[in-house]
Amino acid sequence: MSFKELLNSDKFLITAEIGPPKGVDIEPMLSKAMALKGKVDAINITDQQSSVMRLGSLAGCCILKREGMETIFQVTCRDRNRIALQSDLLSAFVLGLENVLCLTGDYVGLGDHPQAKGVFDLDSVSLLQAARQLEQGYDLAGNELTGKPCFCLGATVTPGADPLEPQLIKMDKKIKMGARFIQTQAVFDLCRFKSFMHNARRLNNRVKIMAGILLLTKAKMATYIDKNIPGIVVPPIFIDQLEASPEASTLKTGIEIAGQLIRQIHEEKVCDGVHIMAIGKEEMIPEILASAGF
């Protein structure tokens, strides 16, 4: 069954996302991909995530592809403008991929070129209208297209933001531009995820959302994510925990967390799925369902 068709299903889904290489190698990419055939339903390939050089999202989704595994081309608005946004897309439906998942992109001072200039022609939002507009026959200037093409949409949004509204505002904003999916910033504070849910169930019942389930290999790393990343709490029992175990042990517990927030999700029924970054030790992201009984 193809992630699009999935998303017409009652199954929890499960997806996952890879960092594709600084350079040409892509064995390690491959091999991480390869132990994650058949047990998620699709598998992000990051687009330069943190504004890190890299090989491209829409060359790792072809490999991927090309070895039958269903994928999801990330598209981010920092590095294009309309014109090579819009030929990314066509270029990505040509080659087979139609999950396309529509990002503004992080800012290019948190990366490994902080002299680079961001374009950020568009944003999340207006990328959307960009990919429904060429499904129709037409690109941003209105010129008819020879052949339209025909995509399974996603967005983001940050479930644990203060204030909540803005972010359903843009998301409401995002599902009426053909958004079919949403992968959620980290969660950890499920309370708060369920009053976000709560609210985005009011605003539509159809969209699959799927919760960002990021895996903390140390206390140190939860700790600064709690306290300078906007959107994101860590409860102080997972940073106890972390802190509580040996060194060698920290992420053996990164792992169990993670694995206890998918189980939990699952069984309260609490969204959609889940969605598991691994920054970093994709190859965990196994250990990591086995731990929630997938």
The other form holds:
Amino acid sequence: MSFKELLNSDKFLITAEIGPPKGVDIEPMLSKAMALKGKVDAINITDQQSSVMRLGSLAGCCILKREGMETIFQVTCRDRNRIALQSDLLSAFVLGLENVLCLTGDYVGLGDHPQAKGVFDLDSVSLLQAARQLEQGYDLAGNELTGKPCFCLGATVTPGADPLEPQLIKMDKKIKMGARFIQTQAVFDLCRFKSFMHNARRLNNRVKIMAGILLLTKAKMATYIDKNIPGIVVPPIFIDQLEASPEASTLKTGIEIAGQLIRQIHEEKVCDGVHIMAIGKEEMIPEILASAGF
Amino acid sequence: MIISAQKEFEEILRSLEQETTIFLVGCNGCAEACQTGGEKQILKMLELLEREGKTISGSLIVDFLCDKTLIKVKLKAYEAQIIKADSLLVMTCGIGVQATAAVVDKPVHPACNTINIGGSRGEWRGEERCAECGDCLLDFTGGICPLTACTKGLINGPCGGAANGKCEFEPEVRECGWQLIYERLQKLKQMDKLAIILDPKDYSKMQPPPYLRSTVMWSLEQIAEETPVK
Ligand code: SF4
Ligand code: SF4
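Please give the other form, namely the form predicted in complex with the partner chain, since only the form predicted alone has been shown so far.
The next block holds the full complex; its first chain is the one shown before.
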């Protein structure tokens, strides 16, 4: 079943993301993806994640698609104006990619080309609007297209943001503009996430929400994320677990934490699925899934 | 207020390599405020250039160098000194440099870099900045400009990057503009405005109308078009 069809089912959705290479050696990306075949419902290929220049998401998705995998094309507003964004959406469609995740994108100053001009001609809401307008046979300027593309649109949210209200209002705008699935920023504190879900469900109970699961590899990483990444709180119990485990097995502990979170989200039906982010350690995703009981 | 910063002296010197006699121009407006082109900086520059063997034929500080008519009249009184000079060194924002270049027939060199990230134009000296977008959104955002207050210029609400009210980029110095907008709208009891979906901005509106962009040639063309050909 395609990812789009799965959105209409009751299946617990599992997606994972892979960062394309900085360069043209696609072998590692491909082998990491191949290891996920049959284990996840779709694979996101990130779009210049953290504003670091790499191979594009469009190319990455195409390569995976060729190998028979379901992909999610990630598009940020940071690097392209509305002409290029719409053109890339059309390109994606003719290349057989229908799942698109629309994001704002990190600020350019955070990446490896801080000299670059941040574009942000559109924002995540108007990017969805553009995609929807293309589906209706028109571009953003109202010009008619020959043939209509058809997408399965997604968006993101930071469920741990404080205050949460503006995030919820913006998520609602994204749903109104056609987002059918939401992949969230990393979740560790399930208590807090449940209260987010409660609010989100009140807004809309049809959109599929997938909790972001980030693989922690070291206690140091967990502390860093807790302190520096907006909207992510890592409960001290996880940091303690990582600290207590011997040097050689912290990764194993991280995998268990991720697995345990997924298992709990699944068993308690907290939301509709999970989106696994194992930055730089994507080869561990099958193990995470195994430890979650999948 | 237009923010400028002085270029490295070495760079200025390189730009004056071909010339020996220089006329200095400063500004008592923003450049004075930024300490890049006021009296103090002119005197300092004069000293530094003379030390490098240059001759300064004269100097002038105009109240607002962005006022082209004013410069024209002011420079007229210094005609003899300007004629003597090989070039002019203008210690102001880019507008002042261009305005001077438009009224004298001599090479004009900029001594400053105009810094304007986030659009700090206009006379107002407070935090409120305008990027001159041509289609004001302040009504939706509690009177805080989303284009300049938000680092990414987002108009439909915050990205997911803010923490403790600070922007994901340079949190030590940047407030999250959308946090400020949110708090302001809450205070104004206008939270419903946050739910309004704004269309993508029309950046063509940043273009001034044709008559403001006009050149003498353009005006002549218009007149020619109006006159029916017999
Ligand atoms: S919305 Fe546009 S016109 Fe209004 S303050 Fe901001 S940049 Fe200026
Ligand atoms: S953190 Fe706030 S100010 Fe910074 S880019 Fe995001 S919304 Fe804009």
